[in-house]
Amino acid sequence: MEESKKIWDVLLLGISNNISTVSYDMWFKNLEPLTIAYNKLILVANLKSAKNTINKNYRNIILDEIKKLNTYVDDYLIITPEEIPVYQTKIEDEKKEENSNYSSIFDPNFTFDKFVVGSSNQIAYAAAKAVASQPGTLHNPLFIYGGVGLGKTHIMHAIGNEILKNNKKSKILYCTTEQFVNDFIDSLKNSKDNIENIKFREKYRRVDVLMLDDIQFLSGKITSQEALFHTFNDLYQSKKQIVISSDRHPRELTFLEERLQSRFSSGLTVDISLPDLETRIAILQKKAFFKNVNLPINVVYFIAEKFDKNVRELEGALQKVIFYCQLKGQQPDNIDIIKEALKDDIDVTTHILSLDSIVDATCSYFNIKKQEVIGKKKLKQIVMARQIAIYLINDLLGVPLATIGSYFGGRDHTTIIYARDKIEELSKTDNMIATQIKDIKNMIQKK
């Protein structure tokens, strides 16, 4: 009511400047705003004769003033008091139908709680959380870009789920850009009496949040770009949240009109890049936890190192391992089983430098069991082999210290730093240590 009255007060001021005082007092003074529905300002006239007279003689004047407002309201409707109950029922029924179209569109598994945060996505995660907490006020539009399978869809669904959790009445439209284009084309094909055009406008503009996935699909679609430009402007001016995803930065969307590129860049642009080893490990551990599967750390490392292109591929590998082990009645507790499960996806005969391969070579060189090296035993020979393995991993792979510590039974980073620095210094003064390091490196390269 407050919004409709505010708009009506502005309209009345303009209307009064275009008609006589007598006409204003007779026909407009007693009109009352009821609500705004489907981009229309709904007004109540006490008499049917007043309704008919205004529509017949003053419609164009009212519409001209509405256009001057430059808001999402683009029409008006006058009803009488006895029509109010019928009209309100109609609005409620249409809202229920409309809300059903916006409900249950987000995957319940795609939440912020289940999104693994790492260096590759932490900024995007923080921005998405901020948008979900205050849609339309922070980071509008939010533009998320990154390669295939890195988590863009997950984070968009997480935004939707979080907003609905905070406010179940929020109207959120999430769709692919392809769907937007198809809807727009349909509105042009079936535009009898402009009904389909109105439906298209109402679908995409009468929302609290619009989320468009894969905006790069607009390439070469000039008319659709025009439609999106006007949709964007209408939503933005109404302080409605806009979230867009793409496979590249807005400045690289050279096929888009410059004004669209400018709009997309006007908010906050964040990227999701390839997850590093630590993040991939965390993803696997969290996914396994939610699936009630216990994966030993060496198995987690093996999968994380083999599948480093995107998160979707990583999750697919985990799912395949789980299915294979269930089928065979085995536990996913050793590398040989994992290699068998993933034999069609990785070349198990080709050597890939990894934490496992370095530790295996070190164990073979010193004739020590792997579990002893990554375990807690403190025999001098085992400790030396462990420290050399830590040094080699840091030297050849350069993985984070926390990752190395986790691999070696959860040791803290100070222990890893001590081992690394000790072997580095000994390699400069102790010929035997230097030779051992060289020999192990040769073993690794020959595998």
Contents of the next structure:
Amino acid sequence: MEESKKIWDVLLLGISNNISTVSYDMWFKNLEPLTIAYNKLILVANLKSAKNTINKNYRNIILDEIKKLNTYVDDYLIITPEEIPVYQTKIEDEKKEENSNYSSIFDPNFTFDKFVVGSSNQIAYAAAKAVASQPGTLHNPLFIYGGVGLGKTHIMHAIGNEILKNNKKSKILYCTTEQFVNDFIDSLKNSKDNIENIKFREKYRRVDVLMLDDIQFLSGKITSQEALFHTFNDLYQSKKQIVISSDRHPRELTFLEERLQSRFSSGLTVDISLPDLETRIAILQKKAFFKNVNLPINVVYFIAEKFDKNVRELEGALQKVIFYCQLKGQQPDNIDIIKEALKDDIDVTTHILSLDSIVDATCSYFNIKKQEVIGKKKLKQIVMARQIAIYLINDLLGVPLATIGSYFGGRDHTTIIYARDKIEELSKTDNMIATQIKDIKNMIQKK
Ligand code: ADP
Ligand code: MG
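Moving from the form predicted alone to the form predicted in complex with adenosine-5'-diphosphate (ADP):
After this comes the whole thing, all chains and molecules, with the earlier chain placed first.
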């Protein structure tokens, strides 16, 4: 339903309670809502005398009802059918503006199904999903905080994409806090004719969902904070969803006015922290999949181990590897080419302890091929080397068992536990094994 019609229907109900049925039938029944322009509800009256009579006798009643409604509409205007063309361009402009403001601003790559869920982000993910399925009802506002490049913007776009998928007509406004501040400053500059001011209010209050990214940019912007406070209250009271992201918890946004700080924490606050190795591996695999690139598991491990602070950098590394390999006409299928591709980003000379480096050392110690250690062969000597490698990884890296399992060709975690415990036992009773373990450890540490 048109917004103007929705609003008019509610107003009519209130008006009818305040005037006689006769006057209502005579003057109000035949008014037709046309549009909303500059915060005014435009009504068309077929009867010439209606305009004057209503303005003279009922203006205050109507304004009271408008006030009670508490939307961005703050006045009404009655026009005659001949005046409709004057508003036609405004109506068309509005439609255009609505489209440019509210639709297809969401990155199609930032959806829920392209987001990898792990222990670092599962609560934020679940909250975002809930908000997307029932905006304005469950968690309002939703406040998402976390370090740079950990997926805050991705999640916000995912909310937008999902709501639009369910309801194409939803008015969702996503913007960076900088944009909000700029819009607000623009609205002040031209406040002489008030049009900019009204535009600002219409843009930010005429939405079903408002998402403000990186709220920490409000630091030191007192008047913008004030504007946000009012916008927030308006939207909140009319049960519109608000989603905010920040690099820190609301209580650490100490530069904010206290009332704003407390508004922000009044809904649900969730954090996104650094992803663990498992999650980074899954992210790389997912990104590679969508880029149609085949990466062997040891390459994935290698990259995931080195980039552990920031998913954006992790993704950047993958992009670089793909680009480099294309340039060289090679496949990204071995660690050497990966090291070459990433030589500016990682220190390839200093040795970083990794699954690969431990397995490499074990292989060279026993003079066995890596393929065999990772593979399925059951030759006694190979099995022993495999189990020692597993034991060492567990001992030195503290990587989850499932991760070790998938590294070793998809073995399940019970196999890994078995290997670990067996070598641990042997290292206490069998001198040769104890020496071998010590030697390999030395090799790794000397590298
Ligand atoms: P932030 O806004 O927190 O700085 P972004 O949302 O811009 O971070 O994320 C940076 C990049 O990392 C994006 O390309 C995003 O797709 C990706 N990313 C972050 N977390 C995940 C995740 N859990 N799964 C998939 N991609 C992710
Ligand atoms: Mg961001």
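For clarity, every value in this text was computed on a predicted model and none was experimentally measured. For the two forms, the rigid core is made up of the largest set of C-alpha atoms that agree within 1.5 Å on superposition. Numbering follows the first chain given and starts at 1.
- Core-aligned CA deviation for Met26 between the two forms: 2 Å or greater.
- Relative to the superposed core, Thr414 undergoes a Cα shift smaller than 2 Å between the two forms.
- Here Leu11 counts as shifted, since its C-alpha moves by at least 2 Å between the two forms after the core is aligned.
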